[in-house]
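The data below hold one chain only, encoded as structure tokens and taken in the form predicted on its own.
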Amino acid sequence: MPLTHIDTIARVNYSEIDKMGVVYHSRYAVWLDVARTEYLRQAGMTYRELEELGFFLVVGDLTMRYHRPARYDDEVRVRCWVRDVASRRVTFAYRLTDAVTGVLLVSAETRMLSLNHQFHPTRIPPEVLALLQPAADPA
């Protein structure tokens, strides 16, 4: 059965908040990276193994919509899934919620481009495409 999505949990630490007491906006991008990397691992291949196959998946586009702030010591659930796949691109989508209340904090998407080690666009290998099955947006 193909992987439809994964959930990771991040607890907001003090170094991640700004003077207003909310998570600094760039910290969310780090949590997206953690979730995306874990998605690949649970699908059956680590990012290191992807690199050993001769290619990188790099962020070509990142969009985030902030709905509500996360604050110090909150637990944030980061849900990640594959929204779309093409021969040289994979789009991951994310939904970040308060892990206790379920309140939506951030919705996001990253379009990952496939590059070879010379940083030229390249096709995603078939064995990797088989792991990256698009799924309907989970609730």
The other form holds:
Protein chains: 4
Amino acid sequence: MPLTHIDTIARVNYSEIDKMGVVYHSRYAVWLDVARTEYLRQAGMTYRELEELGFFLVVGDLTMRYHRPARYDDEVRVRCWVRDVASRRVTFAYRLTDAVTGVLLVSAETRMLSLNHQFHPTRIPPEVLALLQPAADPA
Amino acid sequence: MPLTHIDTIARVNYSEIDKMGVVYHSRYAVWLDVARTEYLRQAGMTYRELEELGFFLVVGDLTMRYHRPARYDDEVRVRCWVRDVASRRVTFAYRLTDAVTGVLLVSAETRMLSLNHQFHPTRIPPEVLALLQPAADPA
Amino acid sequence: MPLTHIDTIARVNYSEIDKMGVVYHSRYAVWLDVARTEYLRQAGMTYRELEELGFFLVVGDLTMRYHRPARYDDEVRVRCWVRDVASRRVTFAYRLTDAVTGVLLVSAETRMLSLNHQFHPTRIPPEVLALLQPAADPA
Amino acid sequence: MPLTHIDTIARVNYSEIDKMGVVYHSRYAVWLDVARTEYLRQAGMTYRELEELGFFLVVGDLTMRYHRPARYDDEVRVRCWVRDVASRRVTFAYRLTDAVTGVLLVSAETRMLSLNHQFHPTRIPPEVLALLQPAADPA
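Provide the structure of the form predicted in complex with a further copy of the same chain, given the form predicted on its own shown above.
The complete assembly is shown below, putting the previous chain first.
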């Protein structure tokens, strides 16, 4: 059965907050990376293996909308799923919520491009494409 | 005369690149922050002063499109201007190019929201609004 | 029974490695922060609570020795314990090993200073001191 | 004439401070990297060129002592010099001061190890050694 979405949890560390006491906006992008890495692992192939096959999936577009701030020592749930897939690109979507209250914090999307190790666009190999099944936005 | 745009230069440090030898995608967001901070300084008010007046300008939306990668030790020109302004928000736009070759690397936009120190939306004060004149996209 | 040490696990993310494919040296300091935060939580008081009591524990000295590099997607075990404690300071020690092979990666120490919210040195409160029992270096 | 020391200036960005409003302690390590990179450039060889010759200089030991905090938007002078050099390692020392007041903020040292691209210890090549003249601690 294809994966519909995965969840990871991030605990906000002191290094991630700014003087407003909330997570600095660019740091959420790292949690998105952690989440899509776990997505691939749970789908059946690690990103490390994908690179060893001769491919990169690089971020071509990033969008983040900040609804509410996460604060120091909060636990944040990062939900990640595949929104769209084509022969040379895949779009991951993300919804970050407070792991205790469920309040929506951030919604985000990354469009990933398939490149070979010379950084040229290339088709996602079939065995990887098979793991990347688009799913409806989860609840 | 209102400011049409400002330029800052960032030199790519080893801490900013990943194993592909290129800048990790989220780090460009820090350079955007440096750029809009310098925009305000050159327009006539530092962000530190703006906070001391009781205001925050926080990122409500971030979009980045990655055209070409910046590599270790490259110098990157970050051009920043105001694209749009309203009573409670301002949109900064950015274009990052290789400082030597002029090649386009990243285009980006941040929509900033005006908040008071209780994190409630509030009008941008008139003396700040006066500094934030929208400009056509520069060459 | 006082805590002798705690263990946390960090998975190396793409954002943490440099073009040698190994963790950039300063990022280990963040894992040390995560580890001593978990130490306090397991000892019985979160660092957030300690700040709410009016105290900061800030890093006065940091030393790190790099034995072997951690690589992308590796899992790293961070062992943390209290090496020494006095009325106004506490020294945490750390040993980072590959979570699978046990190979030593980094040894580190942070001397933390107790400050009040005006950043003046101050005695660690007794209820916190009671949680910070020095332990012999663990195996 | 051999280089005795170099100075670089870092302006504290919002991304570098924590909720105490001061620079998060690990971020100074990045400024040390910027400083020694500029040292090499001014001495006559970029670190990029050194890597292209088949060498890495990696951090084997890092020590930082935090005297006073740098705050948001402050300018920090990073002074860097070679304290000691041997056939397979070089020690850089650093003193960070407030660029306006001259107040000492951080003193630091990094012992760098010469490795080949298989990560084995190797002699620093003579043309690089010639650039790395130890100097007395500058004023």
